[in-house]
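There is one chain below, alone, in structure tokens, taken in the form predicted on its own.
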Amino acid sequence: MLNFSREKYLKVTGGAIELREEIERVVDKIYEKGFKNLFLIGSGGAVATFYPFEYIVNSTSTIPAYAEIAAEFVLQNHKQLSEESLVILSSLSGTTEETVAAAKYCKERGATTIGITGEYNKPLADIVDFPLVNFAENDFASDSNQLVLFHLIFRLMHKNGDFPEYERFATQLEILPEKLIEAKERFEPKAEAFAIVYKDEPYHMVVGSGTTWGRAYSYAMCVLEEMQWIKTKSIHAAEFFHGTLELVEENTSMILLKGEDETRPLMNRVERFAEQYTKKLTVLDTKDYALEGISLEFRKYLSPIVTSTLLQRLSVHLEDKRNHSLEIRRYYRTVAY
């Protein structure tokens, strides 16, 4: 595969899986203390990674869960935040200004805090009660964070009596990195073909729902816009027919991210519409990838990580065919704002 290191990928994802025992100790300690609700706080791609888990908790568990954008959260005076709240924050660098400020804000209000990050001795890891650290770089950070969150969120739900299959689920996560590589390999020709056809495309619509909505949001904003400077609109499938559909023409590029949760009918409806009105339709469907060894009942939870691992290949080929590095920025962390 183009610009892909199997060894590096397995090291990063393996590091996340190796945190299982530490995560379980943290969760068990938190349950001894008790908490009444859960906040998932981050900025940009980090908060987008939380959106599927907010959906999963709210559709699986009785724990009240709130995914919040860090910069807004510290100004909002959220009335559900208290010393009885559990707050999970995420920043790969551990230095994201808005997320660090949110961590301080939550600590000042007595909440219990967990930080998911890539480095010790950085502000986020130093501030939170429980840092969960696995080194990763931008290319595989999303998969690393999601693997940490699968253990963390599902252990929380298990302890709450909502997910009795945790042990079997966590055991199957051990083989998931290899299965994700197989998915990447199968998707590789499609990723290259997409990049060849769409390398000069000026505008995309990216549509998701349920557990893939966060991926639609982050891929539009954090990759196509931030890393490739392509104008992109992310749309939730449930809202597509309340405005955005009017912009669809036969030459409008639409990228649909189809998962396997309860909201799949919403994506099917958008797909049926797109097939009629545009000639530029791309569908990434997690059902197309076998994930041998993963139980059918768990697949709906894994849709976001399967989607993100495929989108990584799309990004690499766009970078190559457009001759536009995924690392270059005009403004982000480059100028004062």
Second form
Protein chains: 2
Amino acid sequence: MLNFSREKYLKVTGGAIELREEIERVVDKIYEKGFKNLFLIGSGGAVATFYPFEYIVNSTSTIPAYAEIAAEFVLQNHKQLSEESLVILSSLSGTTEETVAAAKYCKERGATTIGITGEYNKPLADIVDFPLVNFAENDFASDSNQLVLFHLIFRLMHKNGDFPEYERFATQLEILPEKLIEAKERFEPKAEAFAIVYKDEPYHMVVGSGTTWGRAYSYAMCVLEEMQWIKTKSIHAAEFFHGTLELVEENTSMILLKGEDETRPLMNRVERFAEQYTKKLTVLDTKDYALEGISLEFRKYLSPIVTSTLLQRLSVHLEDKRNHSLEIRRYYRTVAY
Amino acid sequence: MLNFSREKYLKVTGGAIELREEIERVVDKIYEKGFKNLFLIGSGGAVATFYPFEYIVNSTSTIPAYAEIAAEFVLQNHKQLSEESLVILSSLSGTTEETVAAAKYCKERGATTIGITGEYNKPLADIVDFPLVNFAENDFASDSNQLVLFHLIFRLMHKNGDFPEYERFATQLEILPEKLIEAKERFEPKAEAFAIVYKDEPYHMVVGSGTTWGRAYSYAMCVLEEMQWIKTKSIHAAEFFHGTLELVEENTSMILLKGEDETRPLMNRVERFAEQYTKKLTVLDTKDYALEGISLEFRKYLSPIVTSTLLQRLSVHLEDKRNHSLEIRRYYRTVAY
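Given the form predicted on its own above, I would also like to look at the protein as it appears in the form predicted in complex with another copy of the chain.
Let's see the whole complex now, leading with the same chain.
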């Protein structure tokens, strides 16, 4: 696969999986103390990675969960935050200003804080009560993050009595990285074909629902817009029919991220519409990937990581065919603002 | 003002204000029974209208509040919904399929339901425990809805001990429609000038934060996209710096919706950025409108209705200058999907 190191990928994802014991120790300690609600706080790609987990907790568990944008959260005075709150923050570099400020803010209010990050001795790891550290290059950070969260969030739900299958789930996560590589390989020709056909496309709609909505939101914003300077509209499948549909013409590019959770019928409805009204329809469907050894009942939870692992291949081919490095920025870390 | 009937506007908004006594009776009855959390459920423009109120409740009150997309909500199995939940739903026509289905779903689960709608004897009013009905034409529906919600949500917070100023607030709402007309009049030349300059603009970024985020989201989707077929990206001011900023060039149109809540510094930051990097910057700032007789401390709550009342003028002038009726649709109620 183009610009892909199997070895590096397995090292990064393996690092996340190796955190299992530590995560379980942390969760057990937190449960001893007890907590009343859960905040998931980040900025950009990090908060987007939390959206599927907010959805999953709300669907599976009695723990009230809130995913929040860091910079807004420190201003809003959210009344559900208290010393009985558990706060999970995430920043790969450990230096994202707003997220570091949110970590401080939550600590000052007595909440218990966990930080998912790639680096020790950086502000986020230094501030939080429990840093969970796994080094990851930018391109594999999302998969690493999600693997940490699958252990962390599902262990929390397990301790809360909402997810008795945790042991089996966590064991299956061990083989997931290999299965994700197989999925990437299977997707590879499609990723390249997409990049060839759409390299000059000026605008994409990216549609998701349930556990794939956060992936649609972040792929549009953090890859297509930030890294490729292509205009996008990310839109929830249920909301699509309340306005955005009117833009669709036969040359409108639509990218549908289909997962396997309860909201799949919402995506099917958008797909049926798109099939009729545009010639530029791309469907990424997690169902097309076998993930052998993963139980059927866990697949719906894994839709976001399958989606993001595939999309990462799309990015590599867009970079190549568009001759536009994923690393260049007009503004970010280039000018002050 | 172009295509504006002062009489009709005062009739519609007056109708919402006249619901005050009924709303207070409903809230008092609900408080007798008690409730544990609050769900705000709608689709498209209706759920977007709820977003500022979700923000306000989370910032002001200890009542846990969740704004949810109707079609997703009925599939998700949200574990916080119970017979101790209070659910507010909204649909102007009273027939929005997903919202009606959500009302049924919540009732079946024993939740207490309130329906904000324009019509009696339509499914929404028939299903909910407490219909709050005010007839409104499409163009004034958002202001009507918000006026009902200001009474309803702030009375709830008042009864919960979080908003002792309710009496004074509700009294001031009586003069608000007149003040909103004055704001529209003041904005009128700017609205017309915008439509002249931007009538052929193919893409706008619409930015909001806190209580104006929902307005940014819905103006982009329900007016620019649905009614004018213009591409948009609605983006939260805090998230703008995590991707979307990279798209900005000197000919990128940015529309900033500045309100007066705690998150205003986030908007200021985007404004400073935009001033430097685009020549096509439009700022709607609620601070520019006097609203004489409204206390300073209430202005932050009213930012969404001030914003939407101004934006409504923008729509009228876009329709006129673009010669594109706000009523025509390619798909909605035109084809089956």
